[in-house]
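Just one chain follows, in the form predicted alone, and it is written as structure tokens.
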Amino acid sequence: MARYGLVIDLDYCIGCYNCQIACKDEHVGNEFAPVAKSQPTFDHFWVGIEEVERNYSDSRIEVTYIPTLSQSKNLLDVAKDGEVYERPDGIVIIDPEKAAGKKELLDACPSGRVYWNEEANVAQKCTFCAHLLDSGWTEPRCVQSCPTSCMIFGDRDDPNSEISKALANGTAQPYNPNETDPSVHYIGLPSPVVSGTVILGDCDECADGAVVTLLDKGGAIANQSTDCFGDFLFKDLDVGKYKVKVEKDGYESNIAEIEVESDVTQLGDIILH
């Protein structure tokens, strides 16, 4: 039997909210016993969209859109009476009858993507549209609705499946490192970065084409040329100490020691003389 999973490539997510709308369309006003009761119209987002805005320089601001949904097995740790169970295909389901009144399930999801349905008196979350998969569908509504195909759904145990290949390259990560054996992973989650702008001191202009090298204690690990705004950006770094070396013909090189933090380490203007 398939063991379902989902990989979301954030480099292709455009923040269109189609996945969230499709989830609402499928679950609001519809009950799919024994998988889930109807999703409330408001406040519940079984597929949520987190917008992370990062300011790299005066001329460069990027927004990363992160569709978030829970298939966390952490809920199984607090479920003592079968109110949460894992199906043979790996989908974690909150039983809409047995879980009635058990609000403690909300705190069991590290990503905070379990919601409380006041009217039904039960915790609810993404079901991977299990009712559709059971009827022959090959993917949930959120995946089916994505215009950029940034969502890769399938059998994690099939080495030939697209999701298995995406997981095998090692770049996919869970949304929250505290999730137990998550079946949802992401490519391109916001990670520590270093950014800066190189300025030519003699003319006070942006240094287009300056060579910027990033070094750690082992030597050079990456290099790039500044763009027409003099900007450079190194992504996917580890927290720690580095050196940044900037070079351009006709100017003295500039070397700075930096401490990379967990978000954006912005060096500001680097002047070449």
Second form
Amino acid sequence: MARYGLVIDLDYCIGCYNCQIACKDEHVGNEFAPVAKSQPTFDHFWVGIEEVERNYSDSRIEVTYIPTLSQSKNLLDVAKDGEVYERPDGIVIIDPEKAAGKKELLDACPSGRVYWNEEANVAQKCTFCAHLLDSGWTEPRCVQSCPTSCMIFGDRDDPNSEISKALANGTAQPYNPNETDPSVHYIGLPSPVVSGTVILGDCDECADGAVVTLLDKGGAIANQSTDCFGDFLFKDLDVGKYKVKVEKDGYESNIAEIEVESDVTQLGDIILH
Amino acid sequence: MTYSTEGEQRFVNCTLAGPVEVFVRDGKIVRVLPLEYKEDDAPPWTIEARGKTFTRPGKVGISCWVQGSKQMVYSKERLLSPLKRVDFDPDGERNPQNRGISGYEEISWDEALDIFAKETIRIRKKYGPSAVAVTGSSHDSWGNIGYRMSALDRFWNILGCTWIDHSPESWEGFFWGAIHAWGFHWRLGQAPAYDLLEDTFKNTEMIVFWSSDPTTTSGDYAWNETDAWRFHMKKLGIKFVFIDPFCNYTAVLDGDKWIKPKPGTDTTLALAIAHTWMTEGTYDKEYVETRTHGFEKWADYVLGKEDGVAKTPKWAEEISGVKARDILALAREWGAKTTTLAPGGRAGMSNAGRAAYGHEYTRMMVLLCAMQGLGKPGVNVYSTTGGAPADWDFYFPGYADGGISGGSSGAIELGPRGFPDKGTSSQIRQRVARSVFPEAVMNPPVTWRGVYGYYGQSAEQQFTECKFPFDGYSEIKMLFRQGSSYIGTMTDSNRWVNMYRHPNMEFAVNQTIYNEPEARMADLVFPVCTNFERWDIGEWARISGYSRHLSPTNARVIVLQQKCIEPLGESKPDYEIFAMLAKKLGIEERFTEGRTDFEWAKRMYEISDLPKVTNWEDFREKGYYVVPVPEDYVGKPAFRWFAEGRPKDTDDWGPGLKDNPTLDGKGLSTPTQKIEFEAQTLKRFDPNDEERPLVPKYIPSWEGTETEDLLKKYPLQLITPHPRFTFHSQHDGKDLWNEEIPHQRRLKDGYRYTVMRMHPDDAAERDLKDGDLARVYNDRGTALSIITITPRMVKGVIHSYGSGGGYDPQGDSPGDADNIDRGGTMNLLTSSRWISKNCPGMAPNSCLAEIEKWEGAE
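May I ask for the structure of the form predicted together with its partner chain now, the form predicted alone having been displayed?
Once more the chain from above appears, this time first in line as the rest of the complex follows.
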């Protein structure tokens, strides 16, 4: 028996929204007993996209698109009468019959991707398209529709599966760090960055090729050369205190102490004299 | 009970953005999937470059709105019956003043055909056939048989009408400008992209995306096909710099630098870059010497010898708002690194080119690349859309080859193959440009230049002065529209509203899929079915004609577009509607040649190269064919022959003998056969045209940062680029799933409003918060929108998509400047003024407006 999971590599997500709409295409107007009743035409996003817009600097903005869905086992804790169950393959299903009227399920998943179907009087969410997997399909609709194949679906127990390989390198994390036994993991979740621009004070030109070193208590942890615009950007940092040293031949070095918070630390223009 | 898809029928179809598989149960669509290539399809190609391999993806990258096709088919906005405006009486009161206000009643097809035939004959008798104006909307539904250049053209060519000609709206600047620098009139000013994907992978160090957002405009019909290429380019270490007042959708994925000039000032940056290269000597002098003409004339202007103003980075900073040191840094990097320039999807769908004097920007784009050796390895004009390996020797036509009409832009190859049996062409010489059409109806005469019939035969065609009406021909009394997009896509859209409500317009017919803006202005409405409800045939993304060999896809996929379900309600295929109209008018045989749409599709299969590789039964069953790339494929990158001084080695349609006085195949189609800094075509036309001078210059916009009085009243620059989450008006305002995407529309109090993006400071000055409703207005129009506040805008600039499909006028005065459109049609605000006085192309990105919070009607 497979144990299904999903890894989403956010570095390749272009925010096209095909996953969100493929889910609607599958579930709106189609009823797949016993897994799910049909989805209302609008306002349900069993897979939806959260966007993190990060202003790295005055001249660089990055958007991370994060497709989120509910396969959380937290739902099992709330369900007292078997209205939510975990299949042997690990897929968490809201039983559309037993869960009738149980609005408390809406708040039970940290993803926020559990929706109320007024007409069917039931909470609904992602099923990993279990009805298709049961008839021989290898992936849910959202995954099939992804143009960059940034979503990897498969059997986490099969060491040769693409998803096992993606999980093996250790960088994939659940969106919610407190989730128990998560089946959805992400590569490339936003992490702290430090940015700045080095300018030559004597001629008001961008400092191409200035050496920027990032140090923590133990010494240098990273260094890079500024690009033609004098820009530098350190990604994937841990929160904490650092020093940033900027050096260029013919100019005085500049050292600043900085506190890196959880998001973006903009050092702005650093002028060398 | 386990659900099984085994009991479902499977079909293949092709959409405006990719081939799909369609699952049907009990005559209803269950699901639509992007096509995945199968084991027996052509194997993927690979490109090896810099130690890394790129392999063609295993499936098609469709758009979100194609993924939402099922909802398009079953939308509550579908027209399911012929309609007649309730107070339109062809034998009595026509009440044109009530168009857009009064309602509609369902009528039978018999009644609809009767009214059409009676009115058409009456108007033809009274005024002559030229009183009927006809045009279709671009990108209606995919398929070479049903497309507007095919069935619509054939029907009305036979009957006779005054055709309304479109200008190259999506790349105006390249048509009116770049043609005079590098030729390519047969491509309407855009350049080819032969094998530039491999060239870029192998050689390019930096790409400057100038007013360019390829993940949005991708190259029209390919949509999400090219993102994988750019991810690979980043892996190869290629630096991406974006120049755009909006930190666009590609920039926020891949960008290393965002440079943000005020709209209309791009040319100052280009001039400052050239100034840097000229003064520091960092340009390809040998190339400029041997491959270009008139450099010194431009240098005189750039360096200030001509007008006393040196176009330095500091000068550019004053005008554009971009720091001089950033311009200088970009110029030096560009001069030092192997750089490709990407000026908009395909090769030119930039905002900067669709603005006042946009031709100056496009000429400078060409000239900057020329200064760095355009065509040398890694140096090109290439928007990372197109140019994948492809076997173009395998023949299958594109839509611009004209389909069953036998006419249109370039039926050079289709006709000789015997398709159709008898071609058609317009026998009425009178035509009118779309950009002046409302005025032509309401207040003739009108004049314009260049846009007349197919204008891709020479650069000089665009100088021809045209007037409407032609001597002795009729004014316009009837309009036949296939599609319904112009109140949304045309600048100063209220002109179109007022034209529809004008008494000169005696009869207006609309043939379209949805209850959409122009349909709500017509007297008679013919309901059309979608491409899932009829037969057709087409190659994915294939335009051909004026866009020869330029498909931004990873594979050539030729699709027999299988009829998946019966047409909904009383809707019918476009082709069938024309066949019914033809029968009614007694010209059925001439129109159909005895063929159904299915039989035309089979006929197109027969005259193509498909029979060499698959028999009809197999093709009909499988539904598609992937054209393989030969194993020994060798790329011939665009412009390489020119850069190396060789005769042209690509199978492009030009330069032809008529363009090339020396017959050696070596030059471009410009008069000097070189890239022209000083345009010889313009010199012959009007050497004193200050709005399009012989060497390209910075000319302040007629509505922008330097129109000071207007700026006091309307301090915000509105830009309206091509949309990312719909294909123009077609998938907007129709109760579709893509309208739930918060970049397209946002839900507030039960209504989905068009999104307006603005800088936090601009919002704060107006006490606007994210999610507030706001009225955006100027002297031409008023629209409601919902505010999205984002640092992705440069201060002073607001951004909304330029082709809304949800025109929803409030009150009983549609067409008035202060009539509020709740649907957020931003082209109500844009100016209909031409790019420049001799260039009647649209310039929607030169628009000033103001915004205020909207708290409902008083």
